[in-house]
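Here we start with a single chain on its own, the form predicted on its own, put down as structure tokens.
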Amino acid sequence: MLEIGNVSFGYEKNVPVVRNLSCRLQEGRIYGLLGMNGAGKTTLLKLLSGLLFPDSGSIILDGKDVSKRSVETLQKIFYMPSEFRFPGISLEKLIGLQSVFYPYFSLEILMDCLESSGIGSEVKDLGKLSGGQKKKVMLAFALSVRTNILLMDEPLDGMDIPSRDIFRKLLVKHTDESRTVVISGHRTQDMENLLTDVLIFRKDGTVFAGCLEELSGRYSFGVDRTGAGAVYAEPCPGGFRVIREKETSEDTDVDLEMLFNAVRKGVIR
């Protein structure tokens, strides 16, 4: 479990990017970290990975402060940045250099991910791969190290539609109940039917944390003609898209885009 206790951080004094964040990220959950570009998603992921240090508050993993960056703690966390470079070496050499740091690295999972993504194992120069191919290799490595915490910053950017589908299938296939996954993004449609929970950046740097199952039990998401009496409504062809307090036991899927807009506008706190 990753425990975030009243964390604030800013690059400039008195200008917080993350403000007073407190929540627990549980094992076996996939969290969607949503926000506008520049809202603080990358900053929060770097805080969770120990690459940035909170101005106040703490981030604790299995009783240890992540900011202390102990080897034991770092072996439990893998951060996949949105932008990265591979050195001009072979895939085999990269595996030899990097895999030894992670006690539960699985070559079998790595090969399965590469094969499913259409990337051969005999890559001689990683630096010559296309941007999309590099992301597929990084995703394969991220899943194969089997860390307790997997943090992914905009992993679907630059991927075509078939590759996005493969990504979702591999993530589900190789994520078990011992792992906590946090995926940042600004395209909610990429994350539908994948997430168990959401973290949504508000305009003031605070973060809304919600379980999608609980939100589905509390609210209904749909379309009607007038939007009257809705918790949140926005116009659409033929009427309004709405969020209402649920009055029946009928299940409705959470509309991530509408939820995001309602949180951003302060309607759902």
Given for the second form:
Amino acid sequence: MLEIGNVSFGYEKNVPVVRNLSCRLQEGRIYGLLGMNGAGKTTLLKLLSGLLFPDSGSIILDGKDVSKRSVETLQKIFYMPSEFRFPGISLEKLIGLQSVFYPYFSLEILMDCLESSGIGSEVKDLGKLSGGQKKKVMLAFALSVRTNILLMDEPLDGMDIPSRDIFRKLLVKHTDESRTVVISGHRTQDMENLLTDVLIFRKDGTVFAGCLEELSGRYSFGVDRTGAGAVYAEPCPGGFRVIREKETSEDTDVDLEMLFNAVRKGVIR
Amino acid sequence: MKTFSFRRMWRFCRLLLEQMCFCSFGKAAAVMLAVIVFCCLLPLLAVDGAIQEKMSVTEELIKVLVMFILPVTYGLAMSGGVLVPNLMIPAGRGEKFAAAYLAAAIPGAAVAVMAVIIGSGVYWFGGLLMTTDSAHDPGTGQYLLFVRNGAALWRTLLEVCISSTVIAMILPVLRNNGYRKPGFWFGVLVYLLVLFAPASMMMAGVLSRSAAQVSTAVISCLLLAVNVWYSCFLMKRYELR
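Could you present the same protein in the form predicted in complex with its partner chain, rather than the form predicted on its own shown above?
To see the whole picture, the full complex is given below, headed by that same chain.
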């Protein structure tokens, strides 16, 4: 379990990007990290991976502070950045060089991911792959190292539509109850039917943390001719898209985009 | 208790070396071979004087290459584009630092050894062509670069190891936003002033040659220790801002 204890961070003094965040990221959950551009999503991912140190508070993984970057901690965390560069070496060589550091690396999972993504295992020069292909290779490696914590910064950017669907299937297939996944992104459509929890950045640097199952039990999401009595409403063709306090037992899927807007506007706390 | 794994350190060193600019060892060896031959041919053809004088110039050129150009090149490559992306690789801080140092020192030492072999061969043939029969005596080792001066090769290799700590000077740039450029360049200036103070005092007649040599050796060792300690400290505090 990753415990975030009252963490605050800012690149400049008195300008916090993350403010007083406290929550627990539990095993077997997939967290969606949503926020506007520059809100602090990448910053939070770097804090969780130990690449940045909190100004206050602590982030503890299995009793150890992640900022210490001990070998045991690093073996449990994999951070996939939004932008990265591969050296001009073969895929086989890169895997051979990097996989030795991860004790639970699985070649079978790597091969399965590469085949599903349409990337052959005999890539001679990783530097010559397109942006989307590089993401697929990185994703395959991220899933194959089987770390407890998988942090992915906008993994779907640059991927074509079929690849996004493949990504979702591979993530679900190769994520078990012992793993915690945090995915940041802009497009809520990419994350629907994938997430179990959401972390939404507000304007002031605070973060809304919610379990989608609980939110689905508390609110209903739909379209209404009028927005009267709704917790949150926004106009759409045909009326209003609304969030209402749930009054019946009928389940509705959480509309991530509406939830995101409602949290950002302070309607849902 | 923290443990240091030589195996993990060496794996990390291999990872850095493979990801450097010269990703192919074959290409790297070919480039170094060309540079060494150039360092031999240039003085051979352009410098007036006996062949031993030409060899001295070649030795100085190769020293500049392995003691300054290579470590700085590798240090910059590592701190910017290679070491930083590998911060999340599960290896200890000491292991990563030792690996980064080795990844800078190994190419320099390898080039120095290659220079002795290749360069000596070039001068042996040059000696055949440019000297009289009586002066050309291949058995005396007169055409062996560095080695002809006795223990000079060992000294050169030691200087390579010490100069590779220049990567420690590059590590401060890892601090990015947390590091102020005036402070960095001031530190470099102080470093160079302290290092060359005995030589300057010798030239001014304040110190004798032997006293200057001993002082330089002591100062170099102290600066080396400070370099290593400070770089480890910086690596511990490095953030990917």
